[in-house]
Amino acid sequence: MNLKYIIKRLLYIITTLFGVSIITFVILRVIPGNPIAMMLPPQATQQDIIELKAQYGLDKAIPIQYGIWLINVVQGDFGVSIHMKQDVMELVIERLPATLELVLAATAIALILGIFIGTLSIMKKDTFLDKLGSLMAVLGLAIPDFLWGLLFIIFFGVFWHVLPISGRIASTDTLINITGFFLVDSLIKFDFKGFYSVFLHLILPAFSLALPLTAIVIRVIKSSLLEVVKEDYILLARVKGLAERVVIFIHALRNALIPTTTIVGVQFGFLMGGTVLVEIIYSWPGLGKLAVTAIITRDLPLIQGVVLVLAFIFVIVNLIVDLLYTFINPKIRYG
């Protein structure tokens, strides 16, 4: 890995949240409402609003409160939420384990089940299996996660009590919170028995999350595959009479995993900020739900912390899918 490149493309990131940070302060002090008439009672006087908004910085022009708060920024300082009347920056450390270990098993099940039905598909071509295959995926597309989420709340939590449907682990049992990754945590402590609460409790918002993002998983394997078992190197394969499993799996599937990583890298950082209906609909204590609450509340500060937080991990997560492709195809160099 060239680094040159490395460092041209943190330049990339730091450019990216510079410009994201710009636009969402901006956004949120033309848009109409106001966060301080919001915290004051009825009787609340005009004395009493100016000596809020000195308090919050918001009697500067805009250009002024974005320079403050920007250094502020800069040096760690998030603000205080307003509604909530503590750091922006623990509040959101509090919430983001829980949305990344939602995002991160509802990828982990999207790559497993899309990469060995597309690989099936291929391989079982113009039969039942690779039928059901394009069924799924058209399925999993049309069909978004806030409604996989309601269908299965309503199957498996309200006709056949077999998963539970709201929070992350079951209110009798309780846990030691270390990394605020609770499944990790669970194992740290050998807590199995809140392994397996916080593990059921999982599968239901997991599964809504990761079923959009397997039929994309889906589409791009198969023509990947489609595209890469016309190689002269998979035709040399066969003809050394190697099992088609083995030409697939072995040899095809390696080159046809390059643009499935960079589709679920792009994806990864629409999860981490499209987890907002899934976490209303299960009651997730995560980053979604303080979202919507910021939303609702007009919490400017809060809103911009968990903004700026989703787009740093949305381009982070793009750098490490790049640094991906020299271990999936070592013959791919950066200059």
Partner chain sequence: MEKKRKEKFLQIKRFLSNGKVLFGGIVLLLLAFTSISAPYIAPHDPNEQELTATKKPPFWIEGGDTNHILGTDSLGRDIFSRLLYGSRVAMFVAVVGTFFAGLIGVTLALLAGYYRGAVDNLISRFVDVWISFPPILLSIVLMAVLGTGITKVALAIILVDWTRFCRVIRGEVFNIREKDFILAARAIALGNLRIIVKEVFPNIVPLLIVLVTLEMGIAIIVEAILSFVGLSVEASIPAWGQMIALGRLYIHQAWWIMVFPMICIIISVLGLNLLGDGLREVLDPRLKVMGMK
Given for the second form:
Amino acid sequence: MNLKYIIKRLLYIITTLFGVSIITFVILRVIPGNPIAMMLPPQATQQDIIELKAQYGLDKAIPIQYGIWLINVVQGDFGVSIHMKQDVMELVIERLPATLELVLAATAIALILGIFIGTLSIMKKDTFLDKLGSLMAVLGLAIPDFLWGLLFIIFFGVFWHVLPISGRIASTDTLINITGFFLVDSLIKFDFKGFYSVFLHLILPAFSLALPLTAIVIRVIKSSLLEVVKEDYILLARVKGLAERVVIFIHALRNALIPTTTIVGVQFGFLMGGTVLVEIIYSWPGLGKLAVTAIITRDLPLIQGVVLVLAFIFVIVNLIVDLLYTFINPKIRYG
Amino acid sequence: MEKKRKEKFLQIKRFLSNGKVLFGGIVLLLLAFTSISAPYIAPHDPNEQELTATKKPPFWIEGGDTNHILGTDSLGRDIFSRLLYGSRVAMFVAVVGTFFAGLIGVTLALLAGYYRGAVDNLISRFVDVWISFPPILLSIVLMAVLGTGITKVALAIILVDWTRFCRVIRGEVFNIREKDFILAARAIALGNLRIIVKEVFPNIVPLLIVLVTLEMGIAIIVEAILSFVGLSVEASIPAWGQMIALGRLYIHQAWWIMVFPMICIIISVLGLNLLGDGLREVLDPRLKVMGMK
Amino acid sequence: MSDPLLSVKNLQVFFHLAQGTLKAIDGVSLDVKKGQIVGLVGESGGGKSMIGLSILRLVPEGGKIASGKIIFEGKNLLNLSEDEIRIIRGSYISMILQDPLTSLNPAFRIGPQMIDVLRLHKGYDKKEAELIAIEMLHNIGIPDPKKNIRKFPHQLSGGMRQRVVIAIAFSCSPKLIIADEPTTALDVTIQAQILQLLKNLSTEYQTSVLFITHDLGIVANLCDSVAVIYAGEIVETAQTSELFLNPKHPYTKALFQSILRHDKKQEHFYSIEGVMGSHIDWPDKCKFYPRCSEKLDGCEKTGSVEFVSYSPDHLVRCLKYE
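Requested next: the structure of the form predicted together with the partner chain (the form predicted alone having been shown above).
Next comes the full complex, this chain leading.
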């Protein structure tokens, strides 16, 4: 890990974000729907429109608009939401923990389920368990997250009311917002009733997001384990007399996890921007829902802010995955 | 001649003996059939509202009848007919979206993988920036910009998903370029374009076929997502996602409004995924495509 | 003389492939006496490693032990349950694999890979096992074992890694060690050191060794007796000195000739005419005759050839001596 590498990665991140912001800016400026018109009463005069446009800087040429926006962004000012009249960064930061909590929970579920099922189906090859694992891998990918969400809603909303299907916490419970991560907040305050409620609310949306990812994890784990078990060191582990479950779950799995981390990391990045539908279905007050509201109301500063933040998270996550990869792969770490 | 025919027969048999290919193929054929013949086989006009017969259940449930075999929605429209018409939207975006996304992606991948250097840098960098957009949000933004309409849905899918082809194929072209026959073709100074078209391209076809089937499934999902949030086709055109969004409002009274279009999407995507998986097994067992969603 | 420690009797290992049945091991019998070092010599692909794996019942997927007995200390290993054979592995019989670069797990430090076998078979706790492992490393000549035990395999040289693998093999003081070409992947100078180490340890621990190799030179220095294997069949067995003085089977002779040629700095290490090829669905008759320079008219027609006693301890399987 040398300085040159770090500088290279930082430059890479900066140019990517630069590119993303330019493309977003250009796409959005050709939006036909006029946000200004939506903000004014029907009897507004041409004069009113011009004044409002000037207020948001929309009367200037696109490159100049971009320049002004960029200078502000560099200073940490993402502007004010046209529709909600609130600072964009404030809105984003307020919603970010909800999405992060959801995505982290989904990733954890997918990793645990996927690793367990994938490994077990290699150990019990050609048995019922293996077939079940393959079925999960196929169904998980064929059914996208929002359809899982709707299936759960039919099941738990209509037939079997054991899990909540809307929001982050029961309306009867209140939480003091500290970190924005409700699971953490409730624990800090020793509010176990609140924690339980938050936990229950998290289950269905998190599983909806997790199942497709689980399918991916199962596939990756299986294919890398199949490679690993051919290695000499696995034979040596068997020669030593170790039990098959120790050979597979400890000696083989540790090596198979290295490629899995990369894939899961990349998927985590995708998931951050892919919660939109699940958030809508479960009335989850996260970034995805904010983004759709912003798009539908043509709230330019807000769309720009959300897209840029999500792109930022995507590149940062990729960077973390790379670092993590070097960390869990001793060949690189102690090279 | 006889021998050639026999070989061809054996090859087809090999394809069909793979259960995944068989299942996926049948699903694809069925989709093609319903989307082409929807106007002839649909028992009702998909937009005909029978306000006296709203939320009628499927025929096997008390209160349903065979006039509306899968029941009616909240406006009394025949669900079965709407599903048949909905398959037209799904197939259109799947075919057109995938074709052009593939065309753009593969062309850029061939250029990047073959010429390398600055060309590759430029294209790869552009792809990197492009995939940093959350794909679903990008398609929603694009639909907001483009406005509703079936060709616009296809366009949004093309603009978002060309990178999938570009990234995977580029790597493959990188490998192929090092193979002896390409080096030989370069040595005898065949034109670059000719080498790309005649020597490199045929070698990516197996991978491309797999990617195409997977992408068709993705396109169907993306259309469903867009019509679910009301940003896909015009309201007068039945689409599966739109039917789901409507059904969601009535799940407590009439679950069938939402469930049947969901089943259609799941079976279509399942079929296309299995077709891709199966073809990968048959065409090249060593071929690896990551299960990226 | 007492019973041998290990006695392989008429072992057959078959692979049922799409193209037919491959008899990877075809009726091999072999004795290893207590404290003895027995060489198993032959070209690669001849089934040498398969014998080693069969003894531990670790035949690779697709293969099956079709018949035979593997008697170890009076028990037939083929009759043991999976749990019983696991107790044998690593503690009574252990194995050194060919390539030290790939036989240690890259994701674990040296320590845990040495400790797990001690804890499993000897019931030591973690602390005790670690102390023993450090002492082992010290004994086999690894400098600064306290530091090196915390390293990952790729941080050690090939020779060091093979020492670690040998230490693992000896750590539970097994009765028998199967060494599968343990020096092939190493430099010549390191080879000699590793062989010396192996010899010293086997004397110190009174461990018998089944030494699998293609190198007759090593056999001469190390082994008490030798079995020559060709295409899954033993073709000749004898005391080392006897075999070197009096090679009988044409294949054994060809092996010796290839060494001589090798010494004259010829390019190919092995230059026996022809290749072993695959013997899928091979009929019951000599497998070597297509390459044999001394073949008789009868070789192609006669069925399977039985062993002939050339002298009390010298058996050879060839029509010439019948």
